[in-house]
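Listed next as structure tokens is one chain, alone, in the form predicted alone.
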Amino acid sequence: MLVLATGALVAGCGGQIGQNNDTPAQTGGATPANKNLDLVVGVKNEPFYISMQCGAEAAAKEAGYTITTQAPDKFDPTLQAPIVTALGAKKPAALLIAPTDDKTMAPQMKQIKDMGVKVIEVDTALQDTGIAVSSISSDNAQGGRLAAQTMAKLTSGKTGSVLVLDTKAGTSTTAARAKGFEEELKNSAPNLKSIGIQFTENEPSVAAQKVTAAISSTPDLVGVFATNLNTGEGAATGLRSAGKVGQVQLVGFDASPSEVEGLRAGAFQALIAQDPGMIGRTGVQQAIAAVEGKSVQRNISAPLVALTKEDMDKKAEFFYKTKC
């Protein structure tokens, strides 16, 4: 996993971590003839990626570039890889991509790089750090730590077990969140014990099943940490089905419209929200700097913030969009 620049961590509910560590690109460099960018996100019609697309499109328009966004129907490298391969015929000036697997997507991304296309990672990243010229993401390990600190405050010193729901093995961002959560839980809440990380294949229905099964097998379950949008929505469904809403504390990651409404209604007790619009904007800025021969920052960390029902409306700028 790529460990990105670490932002400041503020403990407890309502804490905020991360910052834009980008620095202005140096002046100079020729204006390129090719001003076409491509953005390949993780999956279609997901508010996180829609918000990222909005930020990217605004930044490209402001700079006089064009950008085209494509996405697979599912968060799956076998569906994303052909999209990237097809860009070889188009040869954009730069490719911004959220790779759906930190190893599997490397050959396709390297092939594009070897054609002279600048590659920028947005949100997720490869293990191979030699392909992308810049990587913009939330500090996901710190996000997991913020979630653990928030869970500790929500459970108010109770003793019990916590379930961690990850998406798919090989997803760099969610793996870092899960790992950061488990590490910090030992420090912030030694009274709580993780019953392990379980994978949901990024399917809400699987997340719901995992939660109901854990409730049946673990009588002292007091919390669930869901590492992304789909997993969080599924976990909320599982808690409703088991009649445990509010009894088992649910900390989700992301702030989709359905998650925000769930937080307002009490299905979630906290959300760790990212700033996908900033990731998209900064990705385009770094791509343009690379294309124009200006300085590029290799790793940039986007902010994260904990939302609770009490303070969510004060932080509405972190709510994700469904359209630009």
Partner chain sequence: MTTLDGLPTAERRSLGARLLSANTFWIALVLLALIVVFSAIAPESFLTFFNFQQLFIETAVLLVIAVGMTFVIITGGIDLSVGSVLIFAGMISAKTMEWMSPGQDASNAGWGVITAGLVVAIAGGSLWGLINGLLVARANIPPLIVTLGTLGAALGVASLLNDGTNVRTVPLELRDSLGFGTLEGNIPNLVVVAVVITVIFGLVLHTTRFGRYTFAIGSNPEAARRAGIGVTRHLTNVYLLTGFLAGIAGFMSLAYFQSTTISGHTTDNLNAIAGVVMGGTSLFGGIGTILGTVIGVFIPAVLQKGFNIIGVQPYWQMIAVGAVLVAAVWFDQQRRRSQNKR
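Would you mind giving the form predicted together with the partner chain, to go alongside the form predicted alone above?
Just the single chain follows, nothing else.
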């Protein structure tokens, strides 16, 4: 068993030549002299994670630490796990990670933790709370509630129906957004009625189709809440096709460049942006605190912010970046 595990580790290293420049494996794990941090994000080339990386790199530089970022090609634990196991040979002082699965990634992360590397969860988290010393994430339900409050403001007291577009059934983040929205809508906009959550398979074409169907079946539709990028773009298309842009209020989630562009052009009336830069910065601060033996906060909730066309330029720091 041990031989197998070692074999797997060596194989893991084999795939990561060139990233293991450090002297390998001092016995006794991390020492305060080790100022190397590693960040493993959820997927390559995603503006959300790039913004997180920017925040993390800035905070590490400030504190005199170095940070290396790696990313799997897809948001998939089978691609992320080898990256984590390969870190076993490098032994950074701390690992910041956005686990791509709340169960599957646990063994690999525990392995790293048992080598004395401090583990910090950023964005997503494991079900097993015994592995990471700190978790920083956006409160998705809070984001949904913020969306409902924003919807209430945008519709300014009108009576009507609201459609919620979720991605795929069983996606925990977008489900929490949809649920938070539906709950808060009852409080902050009692005159708005949700006509239920529709799934879009994360396909813009399906989102467009759901929106036009809702316009047919629900003449009093006044708002749509789209829980991520693809549903938002599809919903915007559906509204344009039906000639309802601006009449039906569209609240999107996240602030990717194309969505920000859409907000400026009037396709979206509001965006609920997370703060990935802050998640990255806080993650690094917590990691350094853990490495240096200072006190660490177990759970940190990153704030979300609503962007509208009027105030978007004042809040430009919340736009997601494609490069630092």
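Take the two forms, find the largest set of C-alpha atoms that superpose within 1.5 Å, and that set is the rigid core. Given the structure is predicted, the values throughout are model-derived calculations rather than measurements. Residue numbers count along the first chain shown, from 1.
In the core-superposed comparison between the two forms, residue 195 has its Cα shifted by at least 2 Å. Relative to the superposed rigid core, residue 244 undergoes a CA displacement of at least 2 Å between the two forms. A movement of the C-alpha atom of residue 161 reaching 2 angstroms or beyond is seen between the two forms when the two forms are aligned on their rigid core. Taking the rigid core as reference, the CA displacement of residue 173 between the two forms comes to 3.4 Å. Core superposition gives residue 219 a CA displacement of 8.1 Å between the two forms.
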